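Quick heads-up: it's one chain on its own, the form predicted alone, in structure tokens.
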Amino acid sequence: MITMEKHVQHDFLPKKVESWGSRVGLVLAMAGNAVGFGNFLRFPVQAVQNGGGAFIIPYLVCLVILGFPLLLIEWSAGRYGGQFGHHSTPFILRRMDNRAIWMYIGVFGIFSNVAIASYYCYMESWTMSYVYHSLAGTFHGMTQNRVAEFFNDYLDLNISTTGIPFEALLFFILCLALNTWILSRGLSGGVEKASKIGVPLLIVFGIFLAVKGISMKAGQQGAVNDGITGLNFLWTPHFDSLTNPKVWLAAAGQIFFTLSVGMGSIQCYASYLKKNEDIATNAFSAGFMNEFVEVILGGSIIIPIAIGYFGVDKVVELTGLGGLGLGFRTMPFLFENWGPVMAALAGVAFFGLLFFAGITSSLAMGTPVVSFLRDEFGWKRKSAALGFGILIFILGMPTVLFFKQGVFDEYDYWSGTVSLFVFAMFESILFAWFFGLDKGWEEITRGSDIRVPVFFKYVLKYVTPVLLIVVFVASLIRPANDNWSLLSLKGWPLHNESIIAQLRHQGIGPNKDYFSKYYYAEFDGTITDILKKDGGTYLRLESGVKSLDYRVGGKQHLLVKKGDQVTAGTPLVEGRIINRVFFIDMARILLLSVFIGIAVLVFFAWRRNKVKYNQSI
């Protein structure tokens, strides 16, 4: 009698398996893939915004019951279904529980990596521009509003910041062949070895300007507080904010962000193990690898060198810019107050480190779109490579084209906040509900060198689906203000950011229709600026950190004047207005044509694989 594994082996498995090189290499990938821009942009944010100190008490919370469990759940989960040969979510679901709905659900494993990577690989495009223009001094003598407005002259294809036309478009597709290149060498020939340069090179950059920072001296360069004033500050806690709501979800969403859980990119690593390898110590290891470069190294970089020369109170208030407006609009001009060498070199480290924390998560959301097309359609490595790239250069064009607009914004929201969340939420309760917590649990414990705690066995079953149900619930109704008395049978107020706000585009402001003749104000401010640069003319709306630039097309023409006061809903432009609501309902539309798509295409590689399927059972 032929025995299941190996009859598996047999007629099911591809002929050849690829398999990671060593451990080490398993588990720098596996950290490359959970550090990247949100550990050293959003993390200091989030916590800054949250409470300082305070943040880090329901963000370990959180860590230890949704982080640690979901990636138990994922490692294990994914070495489970490569024992099957599947390498992506849509099967490796459906072999925890052969009904054809988890299959469906396990899209999103696929849909999210690949919308990610459509912006996220143009936001790894920045990073290389921005060590260029370290290297090459291009930041030196600016004001801070001149770097501020360099980001923003880079993100527009009119303008070109080194007199290469679509410059930014040049950086981005370099930086996809880039991606499409390495993923092309194989498991072991490209992604391990590009971990385990990158990881180690960012660990070695963060620690250069961690040390640098927290060295800084009131006095010293131009610098206005020690750089240990910010530590402080960032670490001080406000015990009042852990009876915010809003202070958990923000934690238990920076931990979504942070460990790269939902996405079914940890699965398709996990799937090149063999049944007996160890998954729990490479799930802790590779999770606290993550936490060690957030914690200790994202939170002693921009916050301490920001405060040490803008104070305490402009910090805060920048803030509000987010971590892409501290990272890109602030740190240039910072770096700048030590010199023009280490000003070049502290850019070169902090850009780089964003590069390689990009490129190595990237590399993590190619993987299993890679996997997909060789194990369900027969591809060739290179050439479901070069399909990746092509598909992501496709669906990333809108972001580089339009990012003014808003596409960006609504891609990152739906595809890496909703997504993540929503499909993390089901893989819990299959693991726990349908696949069997006890079968699980024998999955996540066989072959591991560590004696896992049985803690994490009830928390498993009970708390982490529960509480990512509820959290889920709460982001869809979440109350204006985040003031929770608000609730009420008859319906209450909602907060912008609320999953049914954004849907009905509340908080869109007053330009809300598609197509208007008149362009209007967002806020309150005044016209800062109106120039004329590169055959263009751009209108400045700023107050306080908050910043409005639009361009004046060729058939509009201006109702205001440098110098005006506004309010909300003054007219400021006249002539035939495409709005943004018009772009990020292309965007919304193009991202659920991208789910169908992925959905159709797994309808019909298990209609091409199904005999072999059943047999396999």
Given for the second form:
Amino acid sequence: MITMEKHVQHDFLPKKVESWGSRVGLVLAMAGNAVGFGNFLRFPVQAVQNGGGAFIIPYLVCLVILGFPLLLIEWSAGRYGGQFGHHSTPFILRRMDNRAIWMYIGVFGIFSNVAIASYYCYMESWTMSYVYHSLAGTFHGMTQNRVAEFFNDYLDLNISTTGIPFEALLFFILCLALNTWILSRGLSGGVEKASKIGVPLLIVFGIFLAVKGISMKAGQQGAVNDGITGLNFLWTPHFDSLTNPKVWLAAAGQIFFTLSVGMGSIQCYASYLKKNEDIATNAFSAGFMNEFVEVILGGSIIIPIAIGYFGVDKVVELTGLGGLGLGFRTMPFLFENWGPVMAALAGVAFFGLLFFAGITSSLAMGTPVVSFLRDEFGWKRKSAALGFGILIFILGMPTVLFFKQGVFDEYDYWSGTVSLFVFAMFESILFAWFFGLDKGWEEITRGSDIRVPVFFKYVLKYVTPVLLIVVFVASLIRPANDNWSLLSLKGWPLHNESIIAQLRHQGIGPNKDYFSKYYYAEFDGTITDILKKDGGTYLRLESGVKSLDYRVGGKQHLLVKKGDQVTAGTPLVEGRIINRVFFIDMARILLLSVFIGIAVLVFFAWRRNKVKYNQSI
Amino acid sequence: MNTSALIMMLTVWLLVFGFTAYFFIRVLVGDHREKKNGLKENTNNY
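Pass me the form predicted in complex with the partner chain as well; I've looked at the form predicted alone already.
Starting with the chain above, the whole complex follows.
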């Protein structure tokens, strides 16, 4: 059996190896990688929907048995691979076990970054735009519906919200250019500097908003509840929820996404560490910094402020639409209650903190791609950064152009959810069972300032891999309504978001053909509006908080009128219709092609550098 | 704010804030030491 010599610096390593400027810079970059939109928008919604204060119990348990072990695995695997001059997961994993399969599993660590960055940079550009609109006073005097509509209009390239043509596209390009520029400045000169500015600023903005939110008083500035009411609602424990598997799966999912594990970006950052540099203390520090931002700041902003103005029932209803809806469709309206100056300040703070949270994460997604091109194909940093920018622009365009057709959600589901779980599951198995836990533990503890509890050794070997397999299997076969008692040998109805149901297009509704003559109502509701905007006709179907806008094309004509009550399946529009399912499948084919394309590049890189690699094995 | 919510919130905040501060101070101290003396020579602490 071929074994790898430990900690050997090899001849083919680049002469001038990049490294982090300081430990603090590295920790802030790692924390910036972990802190993202989810800390402020996803966590509070998950907590509200899964038992309030009791949600934090499975959440903290999962942090210990899933989050920290994965952080330790990824940090140590990265530092190990870095000793051989590798900074991307295909080659880091192959160094850990010289079987070709691991190299192809490592492709997930580049694929996820590329695919997630494609839609994540788009979201990041929304926050840039909303900072501008908050400063410009765009939301001043708008009703809540108008603010919500503004977001829909912003995402529709056919509509110009403020006279800026193709505004969403313009901000997307601006955002990508900024990412590319920072990446081209290098690790310590670009990423580290950006993190040293971005992370402290987002914490300051977060503290400002949390203090403002918590100190709200009922009856002042239009608030109907105290800010404390929101905290009370969020933190009241419903212990009965602890017996519900859905809550545990939600907690595991939240921990997983919040720490940005399973992406390949942590391994990449850690691969620039020196052989004896501490990883355990740094990993725990970055992990806890993320928890501080999520649990303390993230839990104290949108829920207290929203409950202060809308009350508990309405906010519970709004959380059904997810955190994005609450953040972009609602918050600018609520800030307006604080007067024009404070509204502008709060808007800049809220969307500014989201922007910094976003950009420090997207830089972490860019670094493995840039490193891959540099290590394996000898590209210069500036060319590699530009290559990343162009690639993300090309892959991101479908999410910009076809956002409402579900392309954005498809990217998020397959690359931002499924791919991460698959990769993390395999890397934990590789680390514990193929690389070997003794060797792995030596990697984790070498150079550490703290004594890592031995308890983690057993968790790494047995608990984390098993838990990841369980979570993955559960997401494959998740039952309808998350009712796990439905499971039986005779089969059970699947949840629409389970992987199998997604593959089958379950729940796609009546518009299930790629092309059709009619567009049908997707749910029961009322045609609340038929309006003409920027040369187009828009039909709006609403039911409670559910809302659907359909742009009636030139060769289509309406079959309903304003005020009509319709049931799901009622034809609304006649003409040449291209349904959402077409765009969904095209997005899937595109993502699959990207994965295969990266795998081919990895294969050629391996062949190209095989002689050099074999010399070091 | 009801008592159980308050206890739950303060306990979690204290835990999270305490660990965040503790580990970050360790990082700062380590950073300072490494800048002054370079990396430790040891390959294993225990």
